[in-house]
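A single chain comes next, written as structure tokens; it is the form predicted alone.
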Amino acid sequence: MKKIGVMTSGGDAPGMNAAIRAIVRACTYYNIECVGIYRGYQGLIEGDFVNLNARSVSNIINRGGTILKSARSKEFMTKEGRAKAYENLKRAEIDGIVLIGGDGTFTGGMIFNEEYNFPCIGVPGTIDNDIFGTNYTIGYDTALNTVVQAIDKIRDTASSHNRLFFVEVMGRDAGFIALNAGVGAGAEEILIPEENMGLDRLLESLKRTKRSGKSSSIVVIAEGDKIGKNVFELANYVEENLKQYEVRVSVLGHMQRGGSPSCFDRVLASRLGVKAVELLLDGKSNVMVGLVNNKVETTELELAVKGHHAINKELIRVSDMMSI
């Protein structure tokens, strides 16, 4: 092993930069070569290459997105997509690559291992924490402190003018962030893909509120939850329902993807970063690093992508103790 590549892929997360950073200082560290690839798989197929070293990675630990940007490619679900990518890793002289994304991300590594025995390694970089195999996802930690200080702003608003807001936080197949930020910033309700609350309990909910002296509501909802077609659908019908609620909705949209990742997500990109350089080095394929009880250990890229990280059901109890 004498060079090594790195990339970013799918949605930008952050931490992202000083999982780069990591691997990049990592290489340098034992004397391999880095090179970063641009916009993921498809500057792989492209061929869009540069030469890393410990200065080129300076003064990024705190930035936000990913230097490397990123991209979802088509062409790489193709055979002829992935097998350019091939050549061009032999043509460059990369002997292993790591990989920093999501699920998505680890399914391309994953195939394309199976079809060129090419050593990757995944490292867990999305805002969602629907990963498998590791307790935290690089950039989840940041997203919740984003929504965190969001709906505390909108909570400023909404005890102003006694009114019901909704706030729709990312979240398509996974209710972390909807369920630790609802509970962090006190929301008095909070629904989420795993859990169906169903549009009679909610209304129940929202006039037991009412009645126990509250002026003012937030509901937490994670844009995957199954209750309505969509929020603006569902904030319709609370209020046509329950006419003392003046509703109001505020998506927070990408705005959780970006920011200065905070010191957890930077000390945890660190630590996984080196540790996806040296499994390499150690002659190890197929596997993502994650942080498993403040251990870093390893998964296969097929159970990660596949698993089930389940939600906190002890969380949902707390948080419906909290909405008295």
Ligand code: F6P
Given for the second form:
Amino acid sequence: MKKIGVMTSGGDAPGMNAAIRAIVRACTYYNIECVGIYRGYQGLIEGDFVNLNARSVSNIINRGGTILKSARSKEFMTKEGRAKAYENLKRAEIDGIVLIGGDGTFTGGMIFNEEYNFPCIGVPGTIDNDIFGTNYTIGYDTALNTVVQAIDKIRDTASSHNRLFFVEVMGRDAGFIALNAGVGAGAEEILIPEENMGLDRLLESLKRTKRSGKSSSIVVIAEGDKIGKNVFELANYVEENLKQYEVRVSVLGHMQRGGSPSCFDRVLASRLGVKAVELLLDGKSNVMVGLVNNKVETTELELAVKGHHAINKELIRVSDMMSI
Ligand code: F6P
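Switching forms now, from the form predicted alone to the form predicted in complex with 6-O-phosphono-beta-D-fructofuranose, please provide the structure.
Next comes the full complex, and the chain you just saw is listed first.
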């Protein structure tokens, strides 16, 4: 292993730069070259590469986004696209790659590895925290803090106007952000894809909340929630059925993916980045590095993609009790 490639792919996440920095500097430490691949798999197909050294990654540990840019490449899903990617890697004499991203990124890596037996190591970077084989993904902690700060602000205005707010947070398939930020911000109800609360129970719960004398209510809803209505339809439905409420909607959107990474995400990214390089140097491939019980562990990429990272149901109970 003389030259390692690194890319960020899929939705960006705060802390991806800290991971790039760790990978580049670990390469320097072990006396090997490091090449940055721009725009994920799309840059791999187009041969959009840059040589990186320890100084190229100065002052990025604190920056959100990714200096290597990110993309979701349709072309890499085709055999022809992957063949071009392989040719570019050979031409640049890259011996292995570190893929920073989520399940889509790892699925691409697995297929590529199967076809070309090319060494790939995954580093989990997504705000969703929906990856099996790690307690935390890079970016999740920062996103949680961003969401809690936003909801705190919404609470100020909700309480001044005695309003009910529906706050939609990211999480297509997973409720980690909704559940944890919901508890952290003291939400009255939390709607997540993993649990279908049902409309009737939601109405009952909101009636109880009003009766308890609260001046404001916050319902946090994950974008992938399965209640059967989008957040605006849900708000209308509640307003029509519970006349005692004046309802507003706030969709937090992509601001959740931005911002300077938290200390936790920087440290996590540094630990996982170093381990990813060491695994390639040890001749390992097709695995993801993750943090399990505060130890850096590896999981087969296939398991990381297919396994289910379950939410902590204790938090649902705690939330129910706290929103009394
Ligand atoms: O996977 C990360 C994520 O932020 C999801 O929570 C969200 O559903 C999706 O990406 C949004 O993707 P895009 O940036 O393509 O709109």
